[in-house]
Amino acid sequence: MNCLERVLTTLGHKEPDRVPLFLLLTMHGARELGMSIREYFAAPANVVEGQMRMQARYGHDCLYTLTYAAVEVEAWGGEIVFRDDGPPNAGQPIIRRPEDIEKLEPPRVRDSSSLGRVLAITAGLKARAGDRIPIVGVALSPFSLPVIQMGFDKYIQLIYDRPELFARLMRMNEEFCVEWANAQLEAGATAIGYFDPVSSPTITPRELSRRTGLDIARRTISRIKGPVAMSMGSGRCLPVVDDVARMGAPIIAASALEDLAGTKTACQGRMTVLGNLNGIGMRRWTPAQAEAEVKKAIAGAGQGGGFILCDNHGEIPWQVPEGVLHAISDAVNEWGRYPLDWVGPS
């Protein structure tokens, strides 16, 4: 099978000749090609390179779209703060006060430099792979982007103290995140993943999550023209498994805190599970703990498709050495193959 096959099967809840893995990997290729992290993210054709070296070399059945998760924030004006050893990030927030939303107005997609070069990754990768490999876009959900716009502690209050602020800022968001799913759909991403950990109860508390967040996904969610993953980050989504399930969502992230067999008995037959590989513990495991936890994933929730193995929050760590990289592929490739009899009856 080739990538896209293997992760097809696994969709359609059977199981393919291995259990698929995503090592969803930002900045590594910067380092295969000896650059700055800030050097390989100016070009749309270093990450093409570095995510087709990354997948070549590791094996793994995704190639990666995303830059920083700044840059949604970069096109709506936002500075952006360049590090050597992690993710930029976000600089002073687009919304200092409340009042500023009255006058905020959504960028276009197809206007934005720093959107463009994603979707020039997205168009360069489709080149490169066709239809072997699949390609993961990635759009922050409308209820989680005002982190980056304005502030956590800013957002809470808004959510509590101006209700008709918040909507305005809501339907903004909505129209930018599905025309910007839409437009890496367009430009050949194969799925994309919607990254929504403010509507997780790690969060915000379920019943508030249900009238806004999980609200808002639902409706964003069914504007997307393409199959969507939703994720909230390494928050907990167990508790909204059945939400989600409802907006039609065929993959959820399941996060290291989380029980997997449970996270997969709770989706058996509805939804498929991405997880949970715990990214920040990573960054020190020998060889052997990774080979531990691939094989604990797998018992988990790997038997009669439905998973996918990955990090747990969707974007490795710069500190996560290659030779753990390996042994999550190695380990992926000796105890993922099916049928997984070294496992037992499930």
The other form holds:
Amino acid sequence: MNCLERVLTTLGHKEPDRVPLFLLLTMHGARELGMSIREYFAAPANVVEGQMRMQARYGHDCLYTLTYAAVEVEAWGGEIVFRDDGPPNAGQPIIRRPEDIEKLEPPRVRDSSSLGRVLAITAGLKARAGDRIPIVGVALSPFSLPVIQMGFDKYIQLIYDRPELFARLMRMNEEFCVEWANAQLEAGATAIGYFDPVSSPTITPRELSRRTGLDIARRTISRIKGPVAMSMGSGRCLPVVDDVARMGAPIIAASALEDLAGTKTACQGRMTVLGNLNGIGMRRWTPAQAEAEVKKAIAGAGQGGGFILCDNHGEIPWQVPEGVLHAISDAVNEWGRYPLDWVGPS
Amino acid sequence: MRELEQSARELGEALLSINRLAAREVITTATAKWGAVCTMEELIAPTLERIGAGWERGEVALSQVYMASLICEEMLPAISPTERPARRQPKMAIAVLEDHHQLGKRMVAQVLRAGGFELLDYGHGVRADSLVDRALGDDVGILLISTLMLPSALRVKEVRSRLSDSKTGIRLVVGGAPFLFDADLWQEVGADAMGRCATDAIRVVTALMDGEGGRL
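Mind pulling up the form predicted together with its partner chain next to the form predicted on its own we just looked at?
Okay, now the whole complex, with that chain kicking things off.
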């Protein structure tokens, strides 16, 4: 089986040859190419080469077009702050006061150089990988993008205290998100990771989220013309599994805060579970710990397919050493071969 | 005090439902009845702490924790400044190290102020060297650092190293997502204590003042 066949089989809730592995590496390609993170992200060809080399090195089952989460707010006119040892961050918010939302205009995807770079990366990966390896794009949800647009604290107050401005911002963000996600699919992405941490019950009370973030996600995902993986970042998803299943998202990402087996059971064959290795903890894993964590995840959720092994956040930190990534990959090859005879019945 | 427990329940419900009017009613009534010291120490602080514990158990959302501490801070003018407790406390300061996400810092500051503490706010995006310089210049006794990203959390090592060189005995408290997902990280970076939730702040600071440390 090639990577795409392996992933499609597990999405069909059948067992492929082995558990698919997504190593969501964004910055490690810079190290691979001997570049600074800033230099690496400046040219799409660098990221294409970095992704292809890392996939060849670790043998994982996807290519990842995410450069950095703040790339979207860069398109809205936001400033990006680069650093040598981590993902670039958004600088000063583009919305300083809630009233700024009244004058805000969403960018057009085709006019944005920062988004254009991501689309070029996507097309470049498609040209190199064809239909062998899934290409995963990313769109921040309309409900979660304001954390970068205006700052988390001010955004929470907006949700509770300024419903009209909140609604206006959501309308703009929703149109932007749909256009951005579909542009990535047109450029060659196989699926879109819909990043929506603010909809998680870890951040927003479930009932409020149902009236806001989850409802927005339902509308938005229905307009995205390809498969969507719902990721709530590191936030919990279990209390809203049924809501997400009804949206038609075929994949849901589990938090490291949650029991993976419990999440798999809750999905009941409706969604494939993605997760939930602890990316922060990974930095200090020994090879034996990496093997143990992989075994634990596979034992919890691997039986019967419907499972992709992945980190819990959607971005493996720069500080995670290559040795750990190799150990994860080796452990999947050792313990992830179907049938999983070493695991008890599910 | 059964009446105080009832007030705490009412305040908790008002805060979790983001009902400012109801929260104000409970706090002003309590202040009139028991005084400012009791209201801040026995009503507001424990209520916020219970809300934070609910977040750790996955029963309360972060947005509720934030709004609850914000509402309590907003209520401070309702408590007469002359009646507010003058806490016996070392000078304290808080900053977001390198990152620009201020939510955690704001929550911790709100909780401490609502509990009657005073602290300096050094802002966000602060570099390790300037943070140490400011803390030394202000003769700070407890320095609270909030981080969101792992590289910034690791940078606390630099702060610790420079503080140790200064031999001033400043106590270092850390908090933020990286410390939640790596339970030993606070020790690795040389902090004296960590908080799992912003509402832990009063308990952590009080314990440090009593000479304790650790994951409090």
